[in-house]
Amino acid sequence: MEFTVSKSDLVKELNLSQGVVEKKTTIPILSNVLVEAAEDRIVLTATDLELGIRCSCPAKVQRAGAGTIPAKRLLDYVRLLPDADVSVKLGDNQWASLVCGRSRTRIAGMSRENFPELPDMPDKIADLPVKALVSMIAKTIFAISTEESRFTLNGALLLLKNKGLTMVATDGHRLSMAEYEIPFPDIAGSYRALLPRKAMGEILKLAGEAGPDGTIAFAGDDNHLFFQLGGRLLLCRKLTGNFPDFERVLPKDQPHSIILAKDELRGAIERVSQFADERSRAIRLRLSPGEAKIHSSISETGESEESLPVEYDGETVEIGFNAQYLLDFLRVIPQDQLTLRFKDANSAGELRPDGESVDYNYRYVVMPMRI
């Protein structure tokens, strides 16, 4: 194998391929990048058996051929070359030699033949909006559990129906959902998948290089889940399990809402916290006629309270909150006001952007905390 190929679009693609590659592996391979070069491209491809990539770039090729190289070590070379056209040659004894101007190298590389093969993409199921895509991903991957033994929780729902595109996620603690309508004439039904949260993460990547009215082209067979923007294909294995029944878990009792200024409410929040125990991150949320007031205190450390003006006239109600999660919601939303909307102390109260757009739904709901 022999090809030329320019530095930046090869710094590039291979940039994409580091969230997938195995760091630590029992199998070396894993940690190699599969380049194919044929024709007037060469393919990149990188997978840790869980999720891969697979991207290309133009290149010159001289000799058509395939071989691996550590993906790593190629990334933090290459980058620090001049940026001009770099000169690869793959061996019959596997090593790579790289030629940029004056710079000569070569990598050890493994044979193509132990790499895996990655599944080909079905057919299309949908088109997704890349801009409603990043934000759903943006508004939940936070609430998914960190917990791998709770593994149908370790991702999300993605729930595709004719008239709309659904994500939720959740640790059994809080739950996020967000809902686009969105209409796809082409799914009869609903498609449901638990897309993993690391999956989530590559996908943002991905979206980072499309614009504002990108679409990324969405498929899925019985174990794998597929997204395409332009040359780039992801994909990952689906989560296998029952994701919770979640709207079971959304409130339909709250006779009780306020709203707040969302840079006031995290700025009070963030300084309260200060004083919150760190494990449990517990605050106090006191709720009566005019004002609202959040509380947190150590013994040993000191205590701090902040109040906050709001229009509501009911009962004197005190909740726990968990400050993190909290917080989690706050930095995400774009609007400058939220709703609470809670029952009493025992009961989840309910976060949601204030001022949405018809076309958006954004629902978060959060256990209370007995403290």
The other form holds:
Amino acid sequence: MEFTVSKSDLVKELNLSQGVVEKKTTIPILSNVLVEAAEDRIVLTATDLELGIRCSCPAKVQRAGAGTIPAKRLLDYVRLLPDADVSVKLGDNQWASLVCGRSRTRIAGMSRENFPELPDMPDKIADLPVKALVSMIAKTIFAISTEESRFTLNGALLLLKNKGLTMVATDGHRLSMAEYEIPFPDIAGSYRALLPRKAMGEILKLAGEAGPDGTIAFAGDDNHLFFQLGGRLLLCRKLTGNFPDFERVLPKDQPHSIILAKDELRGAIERVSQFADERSRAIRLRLSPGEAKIHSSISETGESEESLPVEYDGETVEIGFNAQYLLDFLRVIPQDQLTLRFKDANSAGELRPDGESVDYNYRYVVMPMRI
Amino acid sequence: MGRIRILSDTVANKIAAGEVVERPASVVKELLENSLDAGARDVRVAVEAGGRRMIRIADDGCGMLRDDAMLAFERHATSKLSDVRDLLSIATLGFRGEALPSIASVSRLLLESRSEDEESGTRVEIAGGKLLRCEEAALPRGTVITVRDLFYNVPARKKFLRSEQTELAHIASLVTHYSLAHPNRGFQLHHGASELLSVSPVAEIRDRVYQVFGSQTMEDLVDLGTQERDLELPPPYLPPSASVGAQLAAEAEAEAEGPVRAFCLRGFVSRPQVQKSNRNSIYLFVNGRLIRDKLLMHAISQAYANLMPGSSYPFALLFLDCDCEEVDVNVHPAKTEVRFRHPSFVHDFIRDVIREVLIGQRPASSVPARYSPIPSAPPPPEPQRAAALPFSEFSQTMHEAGYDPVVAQGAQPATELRPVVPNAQPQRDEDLPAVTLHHQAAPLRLGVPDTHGPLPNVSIDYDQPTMASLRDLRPLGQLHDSFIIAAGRDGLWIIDQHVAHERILFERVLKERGAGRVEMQSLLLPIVLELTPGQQVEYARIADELNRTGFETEPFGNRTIAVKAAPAGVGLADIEWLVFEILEISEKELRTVSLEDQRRAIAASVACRAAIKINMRLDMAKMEWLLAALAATEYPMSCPHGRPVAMRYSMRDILKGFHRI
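Instead of the form predicted alone shown above, give the structure for the form predicted together with the partner chain, please.
Entire complex below, previous chain first.
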């Protein structure tokens, strides 16, 4: 295999593969990137068996062929080269030689025989708007459980319906749901899949590279999900198991609702939570007519309280919350205002962004703490 | 003629011998106690063939008058007791007056004794209980008793003797015990030509422990000091002994000097990292008498609860002194059992003292090193061979395995960490084939030129490491994402991050629980658990406690419960596991124990599950927080399950390792 490629093209595509290449070298070949040269393109493929990425860029191919090269070493080196064309030659002995201007380098590669075969993308299910998908991921990814043993909660539920696109994530203490009204005329009924957290991060990266406009072609087979954006394909293994029945968790009966200014609330919580237990992060929210008080204390360390004016005339309610859970939401919404809906100290609280610019449905349910 | 007749003395003595003289070690015990009661300053024990062929005990005690020497072999003859009332306050080791006639009835015994008050001594020879000879002899002050051919006339008993090594081990551990109880006396034990124990009189128990066990053990021990506690006598009295008439007991009660009884505890206990697999290293003495007692054993294990795994035992050497009225030793002819008149007071006293001292000391594990702790001191004594014997009179199980004192003595902890530099092999040995030879050959010591500059000018703390220095630790990094490496004033510390966090959480959970303010996180969806019938029963019993610990549960149909909230910080995946574990704890062992213990067990479980695990990367801020929080805990040495938290590689060991001192 022998080809010449522009340095900047190569760096851009290699960058995308870095998140996928396996860091812990349990299987050595998985830290390599597969390079295939044919016609006037090279195709770069990386996988850790859970996730795979395939991207390509134009190149002058002198001799077609394929081989694998250590991904990190290749990128670290190529990145430092001057902006010029790089000629890559891969011999039968699996050594890759790179020549660029006056620089010459040899890197030991591995035969492509052992590189895992990635499945082909089946027929497209739908085209997803990049903007909506990115926004949904940002609104849910933080609520995914970090506990590895809760397998089905290590990702988000992606739900395509005839009239809309929904993404839901939960860690058992809170639930984040984002919904966009997008018609999918081709879908009869609904399509559900569990999308792993790592894949969500990679989609954000791909979308960042491609810009907010455009669509992602989405497909799925029995075990995999596919996202194609231009010449780049991301695929991942589906998470198995049953996602909790989120409809049942969404509160239906919440008699009280108040409107709060985001920045004020966020600042107040950030300050007060300095005096919350480091592990539980528990703060108290006390709502009484005309006032919302946020309070926390650690008996030996100190205590802190903030008061916010609100329009509220119901009975006094005090609810405990994990401050981190509230902040996660406040940090992700762009709107200046939000509504808090609640019932009593033992029932879930719900946060929603508020304002005219909200063209989607975003609900964030947080279970209370009892302190 | 009736069928029932009075047994002859010979037969009665042989029967008594069955109780008192079980094996050679029992002979040694009885004679040793006589010597100690006689006020001997120096006791020499010599045995042959594990005591089966010969036992000789020589002392420099008060000796016996000629008439007494004869009388001593009569049944129930004793100088130590005269009145039944004395039985309530026995201050001597022996008192039953059974030992000598019993021993004499099953062996060939030679008694040589001279009292200070007589010019010449007496020599009495008895075989199988028959007096053979009694003559005047020129003897030094004191008593020498030689027992030969034990059980020569009781073949059935002789058959049951164990191997020479086993019998010897029993004797050796017995003499060792007595030498510990009486530091102001000298003891020697010889087996044939070899010396097993030789200790000269010393002033303090501490010195005796050092003599017997050597410096290594001494380093691991914590001195309890002298702890006293008074018991105010309650009005109702407890019968002291079944063998003494009730009216006498009542009389004694009326005569008791005051309403306050003083208890005094001295001795040593090991740091929690010393963990033995059996109770052989626990030595209990009550008023100087070596005893075996379940009550005291329990008090000790209670003191170490949450500091040591349940199946491990510490080394302990405890001397409990109390008014003679407070303890009844007349329970069994072997006198290794006692009864306390106020058992729960004694139990709590011992438990509290040990626990307080352990917590106050906050000792840290040190990396086992081969060097002596005090540089200028004379070479520390090796442990006495007798102390290394594997058996004890108090062993719960006896092994027939051969005893090899050399091996037992030379046994070192397998995990010994020694400086590795001298044997370091070059890594790329294929490139440098010849170099390795140097390292294999006998080390050639060259004079080391001092080109390395002086030591950094810091005060190096050679004191016993304590966890108090945790406060000054500065984390350096993590080893395998599991252990925090930290630098302190006194050396290098390695801290198990999981265990450390567990200890922090354990104390916090207990505190929160105690204050009744447990933080709970409600769950979006209840976790439904199915219970076995056994768990169901337990659940019904502890549901309230479970609730107060932070698990909000409610029955959910037949043998099913729903968990609706859990303590904050407990991961979702751990909830199910924890609830089952708690049900299991209470099912298994805690059914009978106090609520307090159950609470501790639950707290330990919660802490263990909520703690950061090993194999978890921590940033510097987290490590600093962890060390600070650990230093603030009450007992930072071990986790609630007893694993040690930290190890220290002292500056001294580091300097030694680099041949700097």
